[in-house]
Structures are given as C-alpha cells and as structure tokens.
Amino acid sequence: MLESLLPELIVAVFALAVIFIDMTLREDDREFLGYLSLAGVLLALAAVLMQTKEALQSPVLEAGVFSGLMRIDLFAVFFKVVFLLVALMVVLGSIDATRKDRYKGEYYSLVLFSTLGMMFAAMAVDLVLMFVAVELATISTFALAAYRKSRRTTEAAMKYFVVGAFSSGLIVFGMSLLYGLSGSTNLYEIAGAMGSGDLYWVQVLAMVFLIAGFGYKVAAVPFHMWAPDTYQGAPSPVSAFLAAATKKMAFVALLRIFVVALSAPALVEKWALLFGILAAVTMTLGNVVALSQRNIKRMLAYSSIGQAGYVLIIFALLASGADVSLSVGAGLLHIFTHAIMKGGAFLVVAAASYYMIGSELEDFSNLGRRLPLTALSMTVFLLSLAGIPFFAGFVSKFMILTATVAAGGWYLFLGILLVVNSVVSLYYYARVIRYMYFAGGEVRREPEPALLTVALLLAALLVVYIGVFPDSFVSLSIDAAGSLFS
C-alpha cells in the first residue's frame, strides 16, 4: 500500500527536510534548499511516471487504498503528472526569481506542501479526505501569495484568502448536506443515495452550494473577480503555480464529485445545464475582458479565466449522450496543455522582473532583443494559448470542439463559442508579440537567467511537441478519462 503512495511520501519529506535544514543554513547558503526541492520534486515525477506505465495496463491500479479514502486510477496518475509538472517548473525558476529573497526556506516548503495537497486531491473518493487536500493546497498558496510581504503581494493574499475562505465554507457545506442525505462521504455510495426519493430539492441545493464553492477555486464567472486582482499582486512565480496548478486541482475535485457522486440522471440534466451556461459567460468574459487590459498579467489572469470556461464546456457535454470518454477526455488534455502554457507565460514574466522589467504591456517592448530566449518561448506560449496549429492549445481546443459536434444540438453552440473567443484572445495575444519584437528602438542585449531560461524553454518544446505529436498524449487523456468512469 505504501508502494502506491511512493509519490505523495517522496513530496512529504522533502518538504519536511527543506523546513528542518533551512534552520541550519546561514542565509547565503540557503539558495541549496531550491535544488534540494528540485531534486524531491524530480523524484516523485519519476515515481509517478512509473505507476504511469502501470496504469497504462491497468487503469485501476488500487480501488480502496485505506479503506477507500482514496483510488489510484490512471485519472489520479494523469493529475499527479500535471501537478509535478507545474510543480518542476516553478521550482526550477524559483532558483533564479527568488535569489534575492529571504525566506527561501518557507517558500519552497509551501509550494512541495501544496503539492502534496493537490496530489491527495487527485486520489481522493472521500469527501473528507478531498476537503482536507483541498484545503492543505489553498491554505499553503495563501502564504505563498504573501511571500514577498509587500503591500500589493499582501493585499493580493488578503483578497485570495477572504474569497478562499468563503469557497470553502460553501463546498463543505454542499459536502455535509451530501452526506446528510446519504449517511457516507464516500462518493460511490453517495452516488447510490441521489437522484431519487423526497429530498431531491437537497440534492439540488448540494450540487448548486458545490457548484458556487468551486467555481471560485476555477475562478468562473461571476466567482472570478479575486482572480486578477491575486495574479497582478503575488509573485510571478506563485501567480504561475496559481494559475497552472491550484485551479486544475480544483477541477479534479469537480470531475470526481459530479462525475462519480452526483451521476443520476435526474441530477445530471440539471448540473450540465448549469455547466453549460456558465462556460458560454466564462469564456466571453473572460476574453472580453482580457483585450482592455495593459497589463500583461492581468491579461494572462484574464485569459486563464477564459479557458477555463473551454474546460467547463466537457460538463455540460455529459448530458449529452456523446462518447463520454472523448469528452471528459478533451478536457483532461486541455487542462494538461493549460497548465504548462499558462505556468510558463507567468514565468516568463517572472523572467522580465529579474532585470526590474515591469508587468507592462509597454515594459515588455523589445524583449525579443534584450531576452531572445524568454522572449521566444513567450511567443509559443501565447500562440498556443490563441489555439493557432501545430501548438499544444490547438489540440486540446480541437478536440473540445470536436466533442460539441459530435454531441449536437445546443451543444453546438458552445463549440462556436469556443472558436469565436479563440479568435477574440488572438488579438490580445498578438498585441504582446507585436510589443515584443517590433515596438523600434535600440536596446541592450541582457545574460538571460540559467535555470529560469531552461524551465521556459523545456515548457516551449513541451508545447510544440505535443501539437506536433499528439497522438499519444490524445490517448492518454481518453484513457485516463476512461479510468473514471470504470
């Protein structure tokens, strides 16, 4: 059993470690604790590319680990994946973003902790279990939020953690009227409890109170309003781990609730709809929005708003009949292709503030000379990003829209939204590569940061390739998806 926890343990001690030997290191030499989290963090994403392979044979690896509080399917290995992933990337250009920092030692311990909380999140069958890695996760990314203890990085935590706060007091109370109507926080034996008998209106009251409580987490119009306010204030480091990790974390909790929980027919119609209806004003919105604003990481919080109403879309497509697989499966790959776009455009702009180059669209002019690297690879980024071919963003957008169409029927439309707020996004997209490589003028060529140029650079050859080969990472997300629902 604890074989199958291998990933979670290797996260836990090294994210102990780096607390224990951060009070022995002079303050000089505490820049040791961000290779030491690399290493930790490299550890368990080989560990987890292991159990990959195993759940590639045997997409249920363990359905009851401790007494069914958690459920190693290749759905949970999928997010362990992403997680990692972010998680790499972060650290590796934390080395370099937080050089000059003080608190090493905190910062990367709550980055590995909330780590840990998102990976139980992703196994989590247990409505106990999930709110408490839920919370581990946000309670840590509220610190972290902080960490520069600046009054901008202060009011942005504040802002996070009141709105945090009270997402979190409507999820658990959704989860206690679940549980109230079905005597089990187990989700598969709720699921045999719902869609029928006198207390339908419960129910429904759950699903909505669930539904508020995590649309805050995914920032979902109109729970999105902390989003950009959190994402300009926080470092750019903690803005990218905010972005491409804590709010995919929040919908593998939203999959594994209404997926396996709250799967009745009855209660499906009524859930999908709402899904549906808030994708279509998520993803207008958000893009909308996102074309007025100058800087840059608003935009990008903006647009992160955006996709996630194209992640909201697969929601609504399980009322439809439609392969159910392909659906869920479209949007596990655009959550994978999310989170590595959108982690790396933020740390691109952590790149820029290592020479106190601002988060204006105007700081940003010339970059493609001063920076050529960090300037190249927020090129692919924000190509991918709009959904333009041979990019990881088409792909995932593809099969999303492919998912709309073979659904039909009103379903259609979310799929035309979808490409309609694609084109919308190109603009503001373009408008900062413009900036990037034709604003004129002479500048001075800059030594790129080491660790942050290859964190960027590995996450740009991610995205070409997986828009260059995806069939792989297609049947991954289907398959994964598939885990789901066996």
Given for the second form:
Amino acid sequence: MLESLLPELIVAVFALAVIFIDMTLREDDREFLGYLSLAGVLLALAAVLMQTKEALQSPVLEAGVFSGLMRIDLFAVFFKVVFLLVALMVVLGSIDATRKDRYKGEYYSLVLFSTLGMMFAAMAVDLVLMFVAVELATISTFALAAYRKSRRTTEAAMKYFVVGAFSSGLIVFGMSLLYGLSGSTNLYEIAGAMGSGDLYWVQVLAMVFLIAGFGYKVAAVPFHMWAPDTYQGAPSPVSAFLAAATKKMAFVALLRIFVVALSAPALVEKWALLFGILAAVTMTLGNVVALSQRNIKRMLAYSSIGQAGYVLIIFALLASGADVSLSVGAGLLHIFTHAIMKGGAFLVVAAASYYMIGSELEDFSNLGRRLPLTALSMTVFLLSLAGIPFFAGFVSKFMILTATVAAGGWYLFLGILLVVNSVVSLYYYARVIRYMYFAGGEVRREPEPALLTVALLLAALLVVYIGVFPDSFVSLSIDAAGSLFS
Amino acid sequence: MSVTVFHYVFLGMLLFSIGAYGLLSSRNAVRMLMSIELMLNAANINLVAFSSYLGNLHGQAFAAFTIAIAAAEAGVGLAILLALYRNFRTVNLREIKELRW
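Form predicted alone already given; the form predicted in complex with the partner chain follows:
Full complex below, order starting with the chain above.
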C-alpha cells in the first residue's frame, strides 16, 4: 500500500529536507535548495510516470487506500502528472527568477508542500481528506503570494487570502451538509444517499455552497475579482503556479465531488444548468475584459478566467446524455494543455523581469530581438492559448467543441460561444506578439537565463508536440475520464 | 420542547450568515479574519451536531481537522496582515489600492 504512495512520499521527504538543509547553509549557498527541489520533483515525476504505465493497463490501480480515503486511478495519475509538470516548470524557472531573493528554503518547501496537497487532492475520494489536501495546497500558496513582502505582493496576498479563506468556509459548510444528509464522508457512499427524500432542498443548498466555494477557487465569473489582482501582484513564478496548478486542483475536486457524489439525476439537471450559465458568463466576461488590459500579467489573468469558462462547459454537458467520457476527457485535456501554456506564459514574464523588464505591454517591445528564445516560446504559448491549429490549445478546444456538438440541443450554443470567444481572444494575444516583434527601435540581444529558458523551451516543445501528435493525448484523457466512473 | 438536530443546524446557518455578512460588509482586515473564523466554526457546529445525531464519529473527526486547518489559516492570515501593516501602516483594505480593483 505504501509503495503506491511513493510519489507523494518523495515530494514530502524533499519538502522537509529543503527546510532542514536550509538551516545549515550560508546565505550564498542556498541556490542549492532549488536544485534539490528539482531533483525531488523529477524523482516524483518518474514514480508517477511508472504509475501511469500501470494505470494504462488497468485504470483503477487501488480502489480504497487507507480504508477508502483515496483512490488511485488513471484520473488521479493524470492529474498528478499535470501538477508535477507544472511544479517542474516553476522550480526550474524559480532558480533563475528568485536568484536575488532571500528565504529560498521557505519558497521551495512551500512549492513542494503545495504540490503535495494537490497530489492528494487528485486521489481523495473522502470529504475529510479532500478538504485537508485542498487546504494544504491553498494555504501554502497564500504564503507564496506574499513572498517578496513588497507593497504589491502583500496586497495581492491579502486579497487572495480573504477570498481563499471565504471559499474554504463555503466548501466546508457545504461538505458538512453533505455529511449530515448521507451519514458518510465517502463520496461513493454519499452518492447512494442523494437525489431523493424530503430534504431535497438541503441537497440543493449543499450543492450551491460547493459550487460557490469552488467557483472562487477556479475564478468563475461572479467569483473572479480576486484573480487579476493576485496574479498581477504576486511574483511571476508564483502566478504561474497559481494559474497553472492551484486552479486545476479545484477542477479535480469539482469533478470528483460533482461527477461522483452528486450524480443523482435529480441533482445533475440542477447543477448542469448552473454550470452552463457560469461557463457562458465566465468565458465571455474573461475574454472581453482581457481586451482592454495593458498589463500582461493582468491580461493573462483575465484570459485564465476565460479559459476556466471553457472547462466549465463540460460540467453542463453531463446532463445531456452524451458520452460522459468524451465530455469529461475534453475537460481534462484542456486542463492539461492550459496548465502548460499558461504556466509557460507567466514564466516568460518572470524571465523578462530578470532583466528588469516590466510587465506592461510597452515593456515587451522588441522582446523578439532582446530575448529571442523567450519571445519565441511566448509566441508559441499565446498562439496555443488562442487556439491556432497545430498547437495544443487547438486540440483541447476542438475536443470540447466536439463534445458540445455530440450533446446537441442548447449545448451547441455553448460551443458557438466557445468559438466566438476564441476569435475575440486572438486579438489580445496577437497584440502582445505584435509588440514583441514589430515595435521598431534599436535593442541589443541579452544572454538569456539558462534554466528558465530551458523550462520555457521544454514547455513550448510539449505544446507543439501535443498540437502535432494529439492522438495519444486525446485517448489518454478519455481513458482517464472513464476511470472516474468504473 | 426538546433541542433537536434542526436547532443546531439553524444555529450553524445563523453563525455562518453572520460571518459571511461580516466578511462582505467590512473592509477592516482584522474584522475579516474574525468573520472567517465564525464561518469555519459554523461548519464545525454542523459537523458535530450531525455526528451525534447520526451516531457515527466521522463528523467529529472532520471537525477536529477543520479546527486545525482554521488555526493554520489564521496563522498565515495574521502573518500576511502584519506584512501588510508594515507596508501600508493601515489594515483598512479600502485605503490599500496599489493594484487596480
């Protein structure tokens, strides 16, 4: 049983090791901690990839670890790969990006602990473990957001903290109602007790609490106002981590709770409608507001909100009777591709700030000649986010579109909205590319930070690879979605 | 009239509403922290009441974890609050607007 938790053990051991070794090192030697965390993430990634290989043979590796607290299936393993890939990018980028900062030990151990929380959240099928894991991941990121203790980062962290704690309150209250209604904290046992009885309205109430709570965490539209401020104010590698990993964790918990525990048809028709409305409003508002943003981090934050709207579409599709694996699989693939490209885009801002280049649109003028490799990977991420063919973002958006077409009816409206929004988003993504390459003026090329550039190029390569050879990734995400039900 | 589980849940909901109102209506960071504590404890009352009503201990175990997490959250929250106060010399979020809302 313990060997199936090997990836988590590795991350936990390295997170603790980073703190303790930090105490023995002198200030100038602490860069070593970055390499130590990098080794931890790589080892854990190798262990998870081994699990993936097994899970491809039999989708459910272990149905009830620790008397039914966790379930290790292809779905969980898929997300663990996503979280570790993001952690890999962030740690690799942070070695360069935090070179001038103090308190490196705290930084890396918080990143690792947060990743650990996400990995447990991916496996949790029990409300208690899910809440503890989600909180481990978010509380670590509260501290990360305030890492530089400047005016801006503390303000961003305070806003993030207030909203994050409020959403935790909503979530735990919703969970307490679920427990009272069903007498159990296990998601599969809750599923049996829901959907009928005289307390139907309390079930709907619990559902609303959970949608609002996780709505804050994924920054869906009425609950989104914290995201632009936090992503803009937080240090760029932390913004990358927040947008690419923490947000995705909320989607994992949403999928587990809603698709497994609240799967009674009488409830599905209610929440699917709510999610449909949320998705429509979220993607439209996110993309429209992004049009007017002059700050790149803020623009990326609004685009993140829009992209979360695309993923929310798949929740609406679950009431349509269309193939569930296809709908959920489309969402999973978009979560994966978005994590890579959005994480990469924020790391580009981190690379730019390494040379004291700000994050306003004008600051990125001529980045194409100043930092050619960084600008090249930014172009890849932006084109992919816009959904241009032969990039990863196109594949996952197309899959979501296919799922809406398969569902038919009014769900087609969501698909059309997705296409319209993608066209709108192309404008503000292309604007950044125009500034990077066609601004005019004289600049000289600067040596790019090595590790950060490696992280960016690897991410860009992955984005192009998924875009050109999508087949295995599409079938992987459909299988992962299927393992949620079997 | 005896006290039933509904009374406890009503108390929990009342407490949660007070916390939510306090959080949304005030801009003083200390008061917001206190409101957050109220909301988390409202859930605890629910959990413990349900646990005793249903006759199993899941709820009490959950409440113990929630208390621990509330403490961790308050710790990190107060640390951020202190850093904020050092930078701005105020804890009123209305006066803190480096970033555009």
